[in-house]
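The form predicted alone is given below as one chain in structure tokens.
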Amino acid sequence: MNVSSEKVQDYLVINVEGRLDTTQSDSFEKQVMEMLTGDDKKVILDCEGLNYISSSGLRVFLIMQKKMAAEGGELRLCNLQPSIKEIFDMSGFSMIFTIHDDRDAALNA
């Protein structure tokens, strides 16, 4: 699992690559929470390189969403692989998150 971030326009874009499962979720949560401690109120989670997510990974996404909402921020997701988008749809998470097809759509929505 690789996690990196970059500033694009007025967004903090967090890039996620690899598998987000039980063995990786604690490390992922720690990394993204450290990234979210700044003044960034607009965050895009770019999942183009994410090829698997477990319930533990979904939990971390939900924690991020709640943190951003509590601080008056905004979290957008983009580039979900079809299998991951299906998991979001089946779990009802598609109703909780703002999901865009690609990064440009997330930046310009």
Given for the second form:
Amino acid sequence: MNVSSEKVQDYLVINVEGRLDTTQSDSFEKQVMEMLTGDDKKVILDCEGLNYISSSGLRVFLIMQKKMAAEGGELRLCNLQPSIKEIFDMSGFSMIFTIHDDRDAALNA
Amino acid sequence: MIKKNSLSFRIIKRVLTFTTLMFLLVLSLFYYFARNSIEESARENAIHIADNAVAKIEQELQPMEKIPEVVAGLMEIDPPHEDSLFLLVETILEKNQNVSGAAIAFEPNFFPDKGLYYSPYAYRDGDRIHSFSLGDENYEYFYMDWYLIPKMLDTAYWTEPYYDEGGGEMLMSTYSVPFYMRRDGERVFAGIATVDVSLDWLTETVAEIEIFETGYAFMLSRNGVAVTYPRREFIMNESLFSMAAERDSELLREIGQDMIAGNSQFREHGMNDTGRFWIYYTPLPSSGWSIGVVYPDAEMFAALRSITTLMIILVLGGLIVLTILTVQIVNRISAPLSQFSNSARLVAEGNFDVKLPKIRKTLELRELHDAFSHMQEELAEYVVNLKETTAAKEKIESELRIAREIQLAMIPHSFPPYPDLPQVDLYAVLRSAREVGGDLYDFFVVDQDKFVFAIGDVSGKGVPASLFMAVTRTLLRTIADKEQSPSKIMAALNKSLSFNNESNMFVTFFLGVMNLKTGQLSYVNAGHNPPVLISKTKETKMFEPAKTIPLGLYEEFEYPEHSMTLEPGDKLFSYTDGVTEAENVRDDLFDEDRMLKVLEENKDKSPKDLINVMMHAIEAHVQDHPQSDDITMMTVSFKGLDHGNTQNKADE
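Switch from the form predicted alone, shown above, to the form predicted in complex with its partner chain and output its structure.
Starting with the chain above, the whole complex follows.
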């Protein structure tokens, strides 16, 4: 699992790659929480390189979403691989998150 | 004992090999140069000795030579009367003690009145000197070598040495000088003037030359006959050529030839009876005889050999001492090493207080000692920590195991659960992974004909998940007592779970309520894997994905309820993602397709058999790969109203 962030226009784009399973989710939570300082109101989570997510990983996504909502910001997800999208659909998380097909769509929505 | 692979053996081997090679090299060089220098000095010494001897002999012989030369001069310039010649030769003997005989021999019939032979000759008889005229028909002197050779060659000549058989058995040589006289105004050859010289002094002079113990000098005549030789019986009896023939020595013959040719040389003489020899030879200028000086090789190089032997002994002694010292040093170093390895073995067995060898001097070993004792302390400390940690961990693990047992005890696991409810058959299994997980299932009957069943999966693992699961299950039972419809139960459950849910944990949950009379099934799926409907009449198929969020996220969320009517014999297979995501070593998931295939192929089996087949299929897929997540499966089979009615009738 690999997390990095970059600034694109006025968005903070967080790239997550690899497997986000139970053992990795704590470290992932710590890393993204450091990135979400509260200064960025618009955050995009680019999941292009994410090829597995467990329920613990979903929980971290949820925490991010709640945090952004609490701060009056917005979290967008993009580039979900089909298997990840399926999990989001099945678990109903598609309803909670704003999901875009690709980064351009997320930036321009 | 020194073992072959031991440090000491290897060090000794290398040190000894190197020093031995060095010593051999030094010794060889020393021997080579010393030998050359000894050979050179022996050569110089031999030349010196021989030249001295030559000079000494010449010094004796030259005055002898003067006598007949003076006589010859006298005869030519101012010859005395032939009769007074006897007095002359007698006077010569009187004046020269070394001369044992002297003659003035004339050509045959030189003085007509004297007859054919005329040769005034003086000789010694004890202390007295006699004279007479040599020559008669028995001794025709003008045919003798001493007369004929100098006459023919017209030069002075030393005869070959000979034994004077007449007077005193002495070794003699005669020096002959031709002389001329005036006759009728013409210079004509008149005869030969001679002196006889004893060579005994010569033998002594040469015999006096001492060379080491067995070295010697000898003299050869022009014919190679031994004039002087250490073995007296050889004198005049043996020549170098006869000796060469006797010994079959080509080298000796060659040396003899070279000697009588009048050459000087220092060379190897070859083998003799007593070993190798060196020889120097040089000619006597006057007589053409040759003197040889013989050096025994063994004695020439005796000093060198004894020095070399001594050096070899010293070197061997040195090597032995070096070996002993090396062994001691290496042992002093390696003994602590083997003690260290013993200590290490003891430490490895857990004895951290083991004593270390005492190191006083060697710096490297002292460092090893310090490092070792540091390791000892650290290990002891580490093990204490480890014991504490392990104890703590074991405590936690045992508590977790108890927690797990309590958790598992909360879910029903007696099958079949309702022998008195023939309308429904059910089997469920929860196989936990090593770590406590958050899977759960539950079922119970409400109001006699409402069968409630649920399956869920809490996010994450460990104690938090298991606690959340326990809460969920407890709430479900409590709520289901009051609420009837699945959506209401779910809403209430969600509200309770979401309340103050700071940890943001959630649980995917499928809840079904089956009317045992009608077969009507109402259900709500909160983000859980969709169950599979197995029907005799229809294709085995998954439910539509719920597309609703799990429980515990938003308090006011409303969960939509769905319903359908089950045919008798229909089965509902529900599961958690531990089934579909069971991984093998190659990270291949068991996946939904495999699961559906197994279900389709075994659609007629009872819930229990179906789940067992499925579990075997999963095991076959996963093989030895450790289970990472709880595997939970539950199959509910609706047997139908008729069955129940029949049962009821039979009861009546």
